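In the form predicted alone, a lone chain appears below as structure tokens.
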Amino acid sequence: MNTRLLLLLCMMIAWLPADLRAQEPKIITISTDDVSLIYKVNAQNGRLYQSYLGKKLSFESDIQQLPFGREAYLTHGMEDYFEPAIRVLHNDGNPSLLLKYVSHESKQTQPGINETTILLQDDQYPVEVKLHFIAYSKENIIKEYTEITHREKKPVTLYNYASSLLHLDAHTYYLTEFAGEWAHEVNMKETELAFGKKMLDTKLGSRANMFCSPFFMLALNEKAEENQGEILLGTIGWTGNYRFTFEVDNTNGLRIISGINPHASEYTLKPGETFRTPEFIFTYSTEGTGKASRDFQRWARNHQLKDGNKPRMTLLNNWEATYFDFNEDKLIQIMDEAAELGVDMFLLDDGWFGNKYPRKNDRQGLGDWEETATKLPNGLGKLVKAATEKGIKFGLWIEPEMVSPKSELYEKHKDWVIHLPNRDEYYFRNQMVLDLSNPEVQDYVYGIVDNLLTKYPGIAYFKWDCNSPITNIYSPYLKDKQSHLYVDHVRGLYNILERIKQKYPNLPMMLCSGGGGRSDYEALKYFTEFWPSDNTDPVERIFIQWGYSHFFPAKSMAAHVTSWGKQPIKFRTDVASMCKLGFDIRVNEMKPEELQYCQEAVKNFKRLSPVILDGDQYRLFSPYEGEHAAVMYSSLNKDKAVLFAFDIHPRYGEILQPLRLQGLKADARYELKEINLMPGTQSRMACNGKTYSGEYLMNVGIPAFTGAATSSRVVEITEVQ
């Protein structure tokens, strides 16, 4: 009787749907080495909640008891009352969207890469959401992006779409902005975030980030250090519009909504077509800034930037020598200048190009790509011979996305320009942007690039710019889907720079916007380094350097010796020798002293580049706590490290500490030796010479400071053994 008893009870169990017989909740753990994002699906209402972000949980026990948390992907129109991740509007007018968990998969796609996906659904609509997550282990980065699906007969229309949602508790938030403007770029701010929202964002079409760059930094309960508490450093890969939401509510906890701006870009879904979203990457650190930095500039290196772990040539460019006053002879002269120097490559910047309408400033020119031949009568081949022949390589300015209205492309292709048919023009830079939307631009302007490589295969890199924001938002292509442009802009742009990377994949290309117009992974991608910002006085070089090393390696910044600040030579190459190394500035007006410290400083930033370009960054001293700051590099196997100290402006009388430094074995033994000194100088370092252990060195410090201004040092340190 018992035996028959239970028996029936377990075949009803066994007929009772999956959630309902399962007590415990269905968890889905994404991890890396050090951090753990953990989501729960709720048996009751079948819908996923995110339970956990933080320091990575081993213990499967632990993790059960975790409470549900927040609602993963939240959406508009049903119960929740702040900020929705999606808001749809369905073909017969229902504005609502409830998503419940219908299965997820996780697989490894690489050694130490995996990748999770979870399905979501409406129980009502066949509306799908996929949740994509790529974990990193060893550089613990996480990337999220969505795809968004439906089947319903007509077409849906998308007003938010975010790439990612996360919750966040604690006491205290604090965020960290990195705005700016033209030469002013990423400056440092940290405000502390109460009840309400706060929004990051641009709709500046492209170069896109000239006010606000796409990166952020949120600590928790304290304020950002560099060496301790937990810090989240997000980014978006994306080329165009986006918007971070930081959003407190009523109990305090965080949300952190990331994608593209919704503004004016709502979005028309076909049945059976998917929309998939820009990559939302971040990591969690609970050892401070510093940890998060080497994390992210890891993974660059490794995964996403283009050649990431290759090397980089150093280059002499021509424009703050000459602007668009040039000619072959002039040209070749600076070659000659760029060999002695002992760069790897020169450069030629705008101004090369145009007949009809020269390019001889800023007003014109723009979209005709044939050489000027009045400056040029030889075409480029001539050039690219005569850098060969001086065994440098030959590279070349192009700004491939932009017309001038003063230009036989704009008098032949009108419809090309983004521009309003019934307004005046407004023009930025005296120029105007190209729509990319159109796939009959996207040819034109992947063939400006393929015809000169074809015409001209020495060509062996390309700086391409994008000066302008999109202004006279209307595109002749989209016609009556004018909400689309932004986003289809941006993907036009990659299907350009993907068919570049197919047929050219070891082109080196920079990333340049006016500056940081342009400073995101997804462009990285397709080019080697982008142009951190026109202004190149070392001083304000400084801040800037330091503000994008939160995100990006040392090999991804172009920087430049220039004339732009008048400080000493060593100390404007010293900062320059922190990133990829180049000079634009006349060789030949230098002192036969400063000819040959440049020469050596060459010398040894190639010798080193292993370490400052491909080993681990430590940011000593802030120049945003003083008139000094400090940047070291470490070898990753810790054998190697070269440090760069400044002083900018410092007070009279200023009691200096020892600096102590980082990123060394501590029972190792390091010999120091202060290098690109100015000819017929000795270094005045009192550990100049000196053998010290690593220990040593990171807990006592060495004498780095001085109260000269706008003096600097690097010091290659050594393990002896």
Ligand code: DGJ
The other form holds:
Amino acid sequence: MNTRLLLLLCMMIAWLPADLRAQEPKIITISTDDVSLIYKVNAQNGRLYQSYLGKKLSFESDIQQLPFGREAYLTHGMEDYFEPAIRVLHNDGNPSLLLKYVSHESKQTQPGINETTILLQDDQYPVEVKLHFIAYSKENIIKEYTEITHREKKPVTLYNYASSLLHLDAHTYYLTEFAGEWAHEVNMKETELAFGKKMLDTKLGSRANMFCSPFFMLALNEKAEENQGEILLGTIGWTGNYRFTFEVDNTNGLRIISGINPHASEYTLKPGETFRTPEFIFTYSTEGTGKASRDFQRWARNHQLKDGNKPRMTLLNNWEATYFDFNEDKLIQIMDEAAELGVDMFLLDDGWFGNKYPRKNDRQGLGDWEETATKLPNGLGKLVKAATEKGIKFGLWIEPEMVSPKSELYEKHKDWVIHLPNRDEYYFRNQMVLDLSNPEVQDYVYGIVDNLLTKYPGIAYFKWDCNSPITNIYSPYLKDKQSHLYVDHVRGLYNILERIKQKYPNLPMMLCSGGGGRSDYEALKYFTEFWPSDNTDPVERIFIQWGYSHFFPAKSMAAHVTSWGKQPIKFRTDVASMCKLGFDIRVNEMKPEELQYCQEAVKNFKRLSPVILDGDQYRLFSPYEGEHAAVMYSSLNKDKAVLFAFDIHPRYGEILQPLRLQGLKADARYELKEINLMPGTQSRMACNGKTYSGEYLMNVGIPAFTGAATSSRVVEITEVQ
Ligand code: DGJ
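Having seen the form predicted alone, can you show the form predicted together with this ligand?
In what comes next, the whole complex appears, and the chain from above leads the way.
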């Protein structure tokens, strides 16, 4: 078409009457390198529809032809009969909402990050809903959150306020949940969804997880597979009650509604106030779970996890080594052991504080954050100094959101404690939760960290624990707004964490919650790593790390070598070396060859951490499949890889197949070298010291498993010219 003709056509379109132009559906495309999420506005009724979610569509002409699909952010009270994304009660008692499209805008906020906002409004009431989508092109991650505002005369009550509603259409849906218990986290279980609703939720208040992690995996048409098939991985960034609702309707359509759990949490929204939901974060893969996880892991390192692209410190923790039974001399001796081991830091755990009620067990002392004089007569200062002299850093455990009923804090400030005024108190691990909806309490909790760092600037790291869910649910501060407690408590926590991050931007911290009770991506904006479980038995950890790896990169997961399992030290250390390596063990009780082995393993881990912690992960052999497990990491340019292979409980007479590797360059040559060998032993791997092409390693594979229970092999794979 020549330019004059084109100009004429544009002018003609511009002259068309507005209502005629409006007949054309507006198309809003949110896309990454591999995924498209497409909305259309129906010009007839002005409502917003999700037309498509799946593999990226690249032709505009095809997108034009997509059917409207299903209504996007469904409301309560109109003609939809299934679970709504939003439900409100207006000033006049009307319980309905009908959202119509008003406008949208898309902009690039940073190279590779695009933000789209769609504004919807009720046609009878001054209620606005803004849907936000942030798309990370290279990592194929889309974040969604919603903002709700109104200009009615008096507050409007929100009963449901989802972060996201996604529609899918497939023949069958397979949902994998990651449920469990203390010391038994993230058990993967896949079930087929049938008509009706399945909900994954928690009501723990101060932590997202104890029974069910805030993430899920959904496979379409076929069960989830590592290297093929359509998969949606989704998670919510909210360190409190969350809910995912999966509802299959009468037409076999699936809607996934994700957000804060609305249970006991209706929220009265003042005129002009904005309710911002947490972020729902998801990816969609047409190449199986492996790619989806690698996308999540890369995105976390590049955009979400605190210091995602910075190195991590190896450490020696004293929790399982001493529990509450320590004094200054013992700790200084353990620091010597840390230095001997070659780790970067000593981490002092629970039991160092409280004087009126010294923290000698878990029944007292939380809230009184001063060193116990009888245990540590020279205070933390002496310990920080000792660590520095030994050339290691000093880290400290705190549990600042909690209070023991036997504490000076409780005696002074019962009004700061979440508790029912007229009932007996119920305790979880003998403790209670401070009321973080109260700004005065937020100041106090922030002050714990700030005071410690002001007094002892040498503290280089915190392990921030949170052992109790909220019990006795009543906030003395919120008075007649009790249904705001679950939401405002979590927002209070974020206020505190934000202040700490502002003042101490380079402070690494571990997120811990009575094992793996907190592992969500909003909290991880403030924490460099999390504690996946109190269960440190390496066999269990193989399963636990496997489960979390679907969403989290190795560098975000602290993994410690302990004496929980009685397996060989090599097996325990090799399992922990797949994540952020640490130790929680008395080094002076190790045999000389065990210590020598650990020293070598620490050196290898530090040398290879750019691959293990910053590379791409490939899950090669699932512990759920059988008696073995294998995971490998490959550097982003594929010139170096590390393979971890484990025999858990091999069967007698089992025929072992070669293990095919992944993530290598087919046409490059790689030399294989078994590392982390016990002193005085030789590699028994036939491939040790040999060179193969990537093509061979990925198609033929290498014998990596054996018939010896709880044995392991670590292989360094290096590209050679
Ligand atoms: C629970 C944590 O998960 C443990 O690692 C340890 O820090 C204890 N709390 C201390 O009370």
